[in-house]
Each structure stands twice: as C-alpha cells, then as structure tokens.
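Encoded as structure tokens, the following chain is the form predicted alone, with no partner shown.
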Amino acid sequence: MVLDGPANSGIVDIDLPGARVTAKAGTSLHELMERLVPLGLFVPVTPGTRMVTVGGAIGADIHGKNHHQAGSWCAHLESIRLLDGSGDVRVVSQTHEPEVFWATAGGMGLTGVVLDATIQMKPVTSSRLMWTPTGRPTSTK
C-alpha cells in the first residue's frame, strides 16, 4: 500500500485560548506556521526544516534547536489518532494507552498510520525576534 501524506493535510481544529491545534498527519510544519503565527501560535519544536509533516515529526520524534529546553516533538502532543494494523482507529496519548503512544513516538510508523494529532503549541506575540545583550532571543511587535 502507498499513502500520499500531503494529500492528508490541513488543520482540523484550532483552540486559541488553549493554544492547541489538531492537524492532519500530512500537514507540514511550514503550513502550520504560515497559518498559526498570525494567530499568535508557534510550533513547540523547530527542526532544521519546515518541510517535515506532523506525521513525520511523530514517526521520528523530531527535535529542534530548543531541544535542551523543550524536549522532542512528541512531548508536546495531547493525542494521536492512529490507524493500527488491524484497521482500528485508536486515540492514544501520554495517559491513554501510553505504551502505544510512546511506541509510536519515534517508532517510524511501526505501530500504524498516524491520521492526525492534537499539538500543544507555543504562544508568541510576534514572528520577529530580537537578540538581547544576554544572547537570548525575545519576540518583538
């Protein structure tokens, strides 16, 4: 079987007050940032490319430049909808079926096909950064 990930892309739900988004597995981080930064939300982990998809980020449990502070991608997931090898759709999370959740995180697709995920985003006030004398970036308006 061959699956076309980008054909399964798009944002399913945005919870602005909760800073959460549910996105289909084929949605690229570029698409997420393009749509969500104007709304004040940013991806919690930023790898070296924006072309990775939500499903790919889960399958590889990607890390980014902020790994020492934020951890890896799957640490920021509220839940994953997973099509398993039996054809069942399961909703897994760090608290509901955690063994399946953590086997999926970085499991390179061995537990099934990720359909979508709910991600805890990072609130931001701007898409711009300014370097401070301490060398730490701060957002600007």
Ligand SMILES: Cc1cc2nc3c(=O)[nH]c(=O)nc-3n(C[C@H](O)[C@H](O)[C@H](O)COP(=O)(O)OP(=O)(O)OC[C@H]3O[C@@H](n4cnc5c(N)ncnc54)[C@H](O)[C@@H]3O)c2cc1C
The other form holds:
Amino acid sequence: MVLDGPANSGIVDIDLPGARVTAKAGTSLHELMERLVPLGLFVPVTPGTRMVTVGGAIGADIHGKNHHQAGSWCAHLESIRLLDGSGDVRVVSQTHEPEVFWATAGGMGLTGVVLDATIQMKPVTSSRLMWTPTGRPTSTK
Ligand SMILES: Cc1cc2nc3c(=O)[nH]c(=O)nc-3n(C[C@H](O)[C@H](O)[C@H](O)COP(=O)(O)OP(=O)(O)OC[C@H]3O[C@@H](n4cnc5c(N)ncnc54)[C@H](O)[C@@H]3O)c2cc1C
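Beyond the form predicted alone, can we have the form predicted together with the ligand?
Below, the chain from earlier opens the complete complex, with every other chain and molecule after it.
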C-alpha cells in the first residue's frame, strides 16, 4: 500500500499557554512555521529544509542546528498517535509504551503509520534572531 503523506496534513490543536501543538503527520515544518510563528511558537528542531513532514521528522528523528543543546525531534514530542500493523491506534509517548515510542523515533516507519503527533514547541517573541554576548541566538522583537 502507498500512503500519500502530505494529503494527511493540518494542525489539529494549538495549546498556546502550554506551547503545544498537535499536527497531522503530513503537515510540513514549513506549514507549522507559517501558521505558528505569528502566534509566538517555533519548531523545537530545524533541519536544513523545512519541506519535511511531521511523520518524516519522526521517521528519521531529525536533527537541527541546535542538536548539541536540544537533541533531536522526537525528544520534543509529547505523544504520537500510531496506526500499528494490527490495525490498532496506539497513543505512545516517552512514558507510555516508551519502547514503541523510541522504536518509532528514527524507525523509518517500521512500527506503523504515524497519524499525528503532539509537539512541544519553542516560545518566541519574533521571527528575528539576535546574537547575545554568549554567542547563543535569542529571538527579539
Ligand atoms: C535539503 C535537505 C536538507 C536536510 N537537512 C537535514 C538536517 O539538517 N537534519 C536532518 O536530520 N535531516 C535533514 N534532511 C533529511 C530529512 O529531514 C529527512 O530525510 C526526513 O525524514 C524527510 O522527511 P519527509 O517528510 O520528506 O519524509 P519521507 O522522506 O517521505 O520519509 C522519511 C522516512 O519517514 C517515514 N515516514 C514518513 N511519514 C511517516 C508517517 N506518517 N508514519 C510513519 N513513518 C513515516 C518514511 O517511511 C521514511 O522511512 C534534509 C533533507 C534535505 C532534502
């Protein structure tokens, strides 16, 4: 069977105070940033292209330029909704069925189809960056 990943795209829920977003697996990081940066939320990990889907980011557990500080994509997931090989939908997280969660993180789709995921985003005050005296970038108005 071939699945059209990007056809399953869109933001399902935004929890602004908690800086959490639930997005369908076919949603690209580009779509997340376009919609969420104006609301003050940025993706926690940014790879060399924003044309990556949430499902692909999980499948490869992608890294960004902040890898040494933030770790990879799946470290920032609150939960994944996964359609497994038995046809069951499981909600897995770092604390609930962690072995399935970590097998899915970087698992290249071998544990099933990611339907959607809840992502802990990074609060920002603007889309601009300012270099601080420590050399670490911070967002600025
Ligand atoms: C220009 C460029 C720059 C890049 N820079 C970086 C970088 O800086 N850091 C980095 O880590 N990577 C980088 N990559 C690699 C890219 O992030 C990964 O290849 C990523 O997995 C691609 O995501 P995709 O949405 O295109 O998924 P696909 O290529 O379609 O799939 C990738 C894997 O995820 C699985 N998958 C996709 N969707 C689902 C789903 N819904 N459920 C289950 N499994 C699924 C697929 O089966 C496949 O095994 C770069 C790629 C390019 C082209």
